[in-house]
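Consider the single chain below, provided in structure tokens and representing the form predicted alone.
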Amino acid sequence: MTKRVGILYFSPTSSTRSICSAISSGMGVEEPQFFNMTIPELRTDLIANAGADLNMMDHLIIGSPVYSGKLPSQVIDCIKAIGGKRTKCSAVVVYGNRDYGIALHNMVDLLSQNGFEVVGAGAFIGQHSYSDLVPVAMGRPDKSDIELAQAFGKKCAGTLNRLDLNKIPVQMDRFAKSEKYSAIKPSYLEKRCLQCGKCTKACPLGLILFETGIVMTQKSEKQCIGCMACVQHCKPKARTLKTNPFVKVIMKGILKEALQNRKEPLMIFG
């Protein structure tokens, strides 16, 4: 049984980190070691000072959302900082039920690539960042998706076989294609925002000044991913996602299968 169980996470809003602890409990570990990508400090201070950490354990649980098809930057750029020094690991990625377009193929690659032994790989369900707009997902993962996860986890957890990269689907359509992020902005309120620092702290790109609560720059603002982990956070509403009633249009069509599908995990073992 794996004792050192670590997860290496991107996790904005906490769906991802969810899936990665159930996963960790289906190994057998209650309580594994956090690597936290999310927030810009802590990439920083991960960069500089876990290699030794993370080079210690048995397995790594690594994990990220999936924004128009792909991996965030941000998360490339860890794993590519890191390395892995044939550390055995778990590749999750975790979508909106629309679809995972090319990250779980590329997570599993990059990490390949940087020195990593993949023996598992899924691409998990939780509930749409634009769900304020098109409520896609709603409430995942759930229940199902927890235990789906478990036992994921039981099953990396007793395989030694590295996973072939040609088992990897991807889901190639434009924004999988585009080398470009397509994402809605949250509208900003300011005549509601208490200046608490709450949506600063969570931005994963470290957008919002602390002390107005408003974007730096045009130029940081089209950095946005659109993970709506500002909004989330804001309790009096002063950032919501809200648009115009065309763009709500083509997002329900875009998002017109995934509302009326409900998929299921995808998982792959080595």
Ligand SMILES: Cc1cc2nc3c(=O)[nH]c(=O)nc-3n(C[C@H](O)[C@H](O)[C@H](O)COP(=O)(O)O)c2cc1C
Contents of the next structure:
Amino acid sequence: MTKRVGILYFSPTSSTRSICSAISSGMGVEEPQFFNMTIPELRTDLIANAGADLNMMDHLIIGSPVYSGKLPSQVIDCIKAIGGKRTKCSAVVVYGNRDYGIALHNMVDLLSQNGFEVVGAGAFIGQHSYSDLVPVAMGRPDKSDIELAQAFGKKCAGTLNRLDLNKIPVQMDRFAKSEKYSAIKPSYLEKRCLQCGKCTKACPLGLILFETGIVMTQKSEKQCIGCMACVQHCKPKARTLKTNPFVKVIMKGILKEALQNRKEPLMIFG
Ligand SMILES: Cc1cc2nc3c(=O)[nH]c(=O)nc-3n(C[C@H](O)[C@H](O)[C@H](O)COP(=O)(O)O)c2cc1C
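Previous: the form predicted alone; requested now: the form predicted together with the named molecule:
In what comes next, the whole complex appears, and the chain from above leads the way.
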């Protein structure tokens, strides 16, 4: 019988989802069951049924992007609320070639404390969400990343031993230390908006009004996590990543190293 493999993921701009799919294909499973934590209604459904379907899986691949060296708070809350039933899993974080901070360590710790048995952990690379500003990790995950993700999947499928948290490295910089998420908010040009509603559907916080395409309130504007899902889904470019020259210079400084040196995936097994 084919192993039942599930993918529980948060992925506003799809690179985490691509990596997790490649991991599943490396496990020999081309049609995994997807459990999407990205969209608010789907997160609510997952929490409401306490992950019942998800805990039926033989193996879960759990994927999240890295935001400011950490896991997005939506992922933390969702995993805590779902909980595992000694469900075997692989912990996956995807970052934009700068660094993965404490995210992978946090993910393994969080899963272990909430009923999951982690047998493998990996930090992979995806095109940086702010690559419209500084072109970091363009086109990633690429062929080599996908092949490595498949190899990771193959090895995870054959591993039974629980992973030791002490094996997971941390990169403790000022972003990982801070509790804040340094996000850049997208800008909106109303005259270009076709009111197609794609950004509304893509927003992981449900902050955009369907009828007009505008962000609901000033409070919602503050809640925006700057994930760029709306920018990626906006064909007429009503939503773009534009900043003032000062922020651009700062971002170039932060991402300078990431722009020059290609990082490779990290994979650890139990
Ligand atoms: C608010 C925010 C913070 C981010 N922080 C980091 C970071 O600390 N290190 C890094 O390498 N990439 C960082 N990124 C880039 C994402 O981790 C990367 O683009 C990832 O591939 C996005 O995953 P997704 O395509 O599944 O949404 C950040 C992106 C956003 C939106």
